[in-house]
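A lone chain, given as structure tokens: the form predicted alone.
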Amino acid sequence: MDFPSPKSNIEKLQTYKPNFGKSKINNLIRLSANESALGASLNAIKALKIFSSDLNRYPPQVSDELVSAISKRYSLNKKKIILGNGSDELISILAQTFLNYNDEAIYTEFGFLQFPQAIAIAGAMGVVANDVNHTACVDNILSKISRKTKLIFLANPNNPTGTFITKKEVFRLHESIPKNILLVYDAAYSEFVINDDYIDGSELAEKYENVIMLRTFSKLHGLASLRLGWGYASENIIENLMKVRGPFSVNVAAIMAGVAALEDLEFQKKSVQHNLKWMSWLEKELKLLNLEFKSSITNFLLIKFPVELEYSAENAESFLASKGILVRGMKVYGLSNYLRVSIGTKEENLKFINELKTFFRK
């Protein structure tokens, strides 16, 4: 070999490629990425419009302004907050910080694909805990724990299924794991949840040394393009993560927009109400089409299509793309007869259902 070779675990790894779908139509409706239906807060957009000076200056290593805004919005301890270039970065540095080559990390069967990717990049062994009815199963997670286990990744609510495990089950999971195992609790969709039986993880991270809650500005706040996320954990965990995270991880534009977005409570309420209204409407329409779907507390639905080739998920995805509507195929999860569809604007939702009706009539 006459060129530098990467580590063996990297060489074998497949590149993680987000699949937003493809279409030849220019004016696309993108319901494939769980993005904010209403875009971003106008206050956040205004903050970006005035962002023009000091482009030659590095951003702060830690933005006290954004950390304070997060602390105020969610009533959390500022010393336990870490910012990241999207929650994806935090997932990666968690794996790099806590996993050695002989270690194991557990993730759920239909969990976020970034979990096994980060584990593999760190050189550790990913261990899959099977879901039950497309929902994370605490007993199956616990059964996979060994002396090599260092991390447990749990997305709650889960992407791409939209399902969640209850507060009681989350507590049972945490109480049952050894104190030297870190529970990584990804609550990316928690702001959409209206359910008293749900817990966002901050309560556990507040009390215990072996929990970190992850959050994002990409969903409710509509700032996906700026790559902004944050975590909440003990000061000891934060201190060690900061050793691995890049010194200038979060850019100034993201910081300014993030602060403005957090302070716009009216927009956040509007986004949640829009999601609830159109989720309920979409469920009714899908039932009229006799389509099965997973009940979701997020901003997307996992829809099951018939096994007949003519009306398969793959054919439906292609048909919708031909009409300029992008949805997410689930083959990568082994769910070949499912499509994941995000809640869009009123006009987007109406067009999606109308074209879906056309697909089944053809």
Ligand SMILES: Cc1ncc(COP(=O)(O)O)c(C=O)c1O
Given for the second form:
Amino acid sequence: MDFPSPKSNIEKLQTYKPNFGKSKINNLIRLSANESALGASLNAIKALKIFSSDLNRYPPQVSDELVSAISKRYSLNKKKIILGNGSDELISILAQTFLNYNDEAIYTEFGFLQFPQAIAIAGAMGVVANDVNHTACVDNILSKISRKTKLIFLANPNNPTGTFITKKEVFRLHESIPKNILLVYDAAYSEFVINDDYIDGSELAEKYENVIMLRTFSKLHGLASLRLGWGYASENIIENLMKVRGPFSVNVAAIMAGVAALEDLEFQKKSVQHNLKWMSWLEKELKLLNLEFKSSITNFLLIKFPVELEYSAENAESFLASKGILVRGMKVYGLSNYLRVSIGTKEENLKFINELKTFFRK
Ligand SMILES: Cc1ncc(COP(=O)(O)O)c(C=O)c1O
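Can you now output the form predicted together with the ligand? The one shown was the form predicted alone.
Now the full complex is given, and it begins with the chain already shown.
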């Protein structure tokens, strides 16, 4: 071979492709990436406006200010918090830290795409546990455990399905797995959840050595552009992850905005209320259109489209794009009859439904 070739496991992978649109229409309505409908906290924006720290200096390796703010906001132990360049980075370094070439890592059938990607990049074997009714199934996960299993990735609630497994099921899963398997419990959307039978995983990560909870500032806090996530696990796990994480992967702008966002409880409350209100409105409108959808506890909804080509998900996605509305096609997840739609502002939600009505009338 007369050119440098990557490792064989990398060659087979696809680059992650978000739908941020190719359309020339101005003011695109972006409902394709589960972003915050209400933007970010004004406090966070203000913190960035006065951002004048020494740009020539590296950021702190671990920002005590941000770790303390997380610890205070969520009543957690500072020593068990790790910061990352988005929770995506933490997913990657978990795979790199814990998986050897022959190891296996389990992820769920319609689970978050970064899980199989991170496993494959680490050079390990991804093992799929089938969902039941587009929801993670504890028995199916348990049935996939072998002597080679090192990690189990579970997003709860899950993206792109919006579904979740109950507290009881999460406990049953954890009780049933051997202590040498690390449960990666990704709770990216937990702040939107109001259900009593849901847990964000912090309780398990507090108590046990084999659980890490992952969180993000990209969703409720609306700071996706700054790339900021965090994890909660035993000091031993954090110490090992820090050996693999980039030494300065969290930048100063993200730290400043993150601290300010955490303090703005009013914005957080308003965002949750907005999401609940428009989620139930959207559900009602979809029912009127006779469309099936997965009941969701997140800030997005997975909608099923008819199989007839004319009204298919693919056609709907193109039609909506022609009207300046971006939604997420689900082919990459093996859900080609579905589109995933995030809750937007009032105006965006109204426009989305109006254009969807036009699509079915045409
Ligand atoms: C389940 C889940 N985990 C993690 C992430 C990544 O979040 P971040 O922006 O912090 O990398 C996402 C983003 O869509 C997600 O849906």
